[in-house]
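As structure tokens, one chain now follows by itself in the form predicted in complex with a further copy of the same chain.
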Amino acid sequence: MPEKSAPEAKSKPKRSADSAERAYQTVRKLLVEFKLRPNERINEVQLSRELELSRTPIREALNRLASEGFVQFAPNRGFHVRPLSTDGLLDLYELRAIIEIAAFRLMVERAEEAELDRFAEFWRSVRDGYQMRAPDEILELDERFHMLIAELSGNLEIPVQLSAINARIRFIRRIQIEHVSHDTNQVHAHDEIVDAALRRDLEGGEAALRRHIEMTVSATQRALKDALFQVYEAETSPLQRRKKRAARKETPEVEK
């Protein structure tokens, strides 16, 4: 029960635990979980009270998040949570597909035999019972599967870019995996990709990869409805309190 936690606030004047990093992780989590909602303005002072930090490390964290696309910045009017648009997400998926397919191509062209074996070995080691795992685990394993391809491409920028993109779509992927019946096609698709890689079959692997990603996208589109519901209907966010004056003009009329 992380309920209270707060009252003895100044308990630890312990300073040096890299506040900026902590702020980054925390705010990122808030964003991923929709505790901070799309389009919402981010109030630095309020955040700094919540996290019991000064604004400096929070600002630093927000800057990082802005460069990753989680939030947007406008001079003299601070940070806003990036709006949640279908188009934007599909663009991200498309870009991801572009880079991943290129990565596969490079991997097939360049990787040593031993490296490909390592790739196949990884998949074999997690293949059984893949669908049975917890959603978070599936998500992580799938990401590692694709990240391995990126690494074996031999281009060091590719995994960097890809993980940046993944970070931005992970929140929706989580919803997708939880909500959609993730059929065994996922396993089959991975099988196909691994086989094609071992055979160094460019065309086949590319096609399989493309199918796999397109399937993920359509599953995501379905999931997006759920996400939008979760965001705009469900009541969440301990941060969301508006302790504003709401008590003032109590005209209980057309309630929202």
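And the form predicted alone, for comparison with the form predicted in complex with a further copy of the same chain?
Chain only, nothing else included.
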């Protein structure tokens, strides 16, 4: 009897982990597709009922999404969908550029040849078909690419700070990756950064990083604008939308 009960005892955590992963993937998809609206309070009971899961895996999934910046948690208020806003976005990207450029400089100055080779090998291992991967995978690999630079800087605080920034912009970046404005030259930009690192070219690497981040900022602003429009349009009735379109057509143009 004891021999038969051991496998059964082990199967329960596995089922629990599977349920939490299913809840995570489902809720994340709802967020990215705006089925859960910005600022909306997340009803755990309703999610539990719709997904046919207990509250435990739902809560695990929401805690994971909160750590990744997709939702926000407030005591006595529960989980809310993160608001979409351009407020502070440029400041965060500016800070990201400052940190990453400093990290690149330190990496070039401090990293061993073997460490730079490891950085280049990581990029070579994921480069082929990079742009054809799923958006979630592109986001994960892009973050890993930039985190490697931070880790090879030799400064233990830089990866911590960059990770915190990534958590705050991840939701917006995930939207941008699936948007038409996504930088199709991202592979070339990474190539330039890796090449400069291997040559220990400080100026070339810093310039490539700055261009890469600036292009991402521009694309993100466009994606965010379209996302806000999509949410706004979804919140109005067809009649209201027709009235607004008609009003825009009837508005006389201002003479120049």
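All values reported here derive from a predicted model rather than from experimental measurement. The term rigid core refers to the maximal set of C-alpha atoms that superpose within 1.5 Å between the two forms. Residue numbers count along the first chain shown, from 1.
Q: Take the rigid core as the frame of reference and indicate whether the C-alpha of Arg124 shifts by 2 Å or more between these two forms.
A: No, shifts by less than 2 Å.
Q: Note yes or no: does the Cα of Gly154 move by 2 Å or more between these two forms after the core is superposed?
A: No; Gly154 is a residue whose C-alpha shifts by less than 2 Å between these two forms when the cores are overlaid.
Q: Honestly, after the rigid core fit, is Gln72 moving at least 2 Å at Cα between these two forms?
A: Yes; Gln72 is a residue whose C-alpha shifts (by 2 Å or more) between these two forms when the cores are overlaid.
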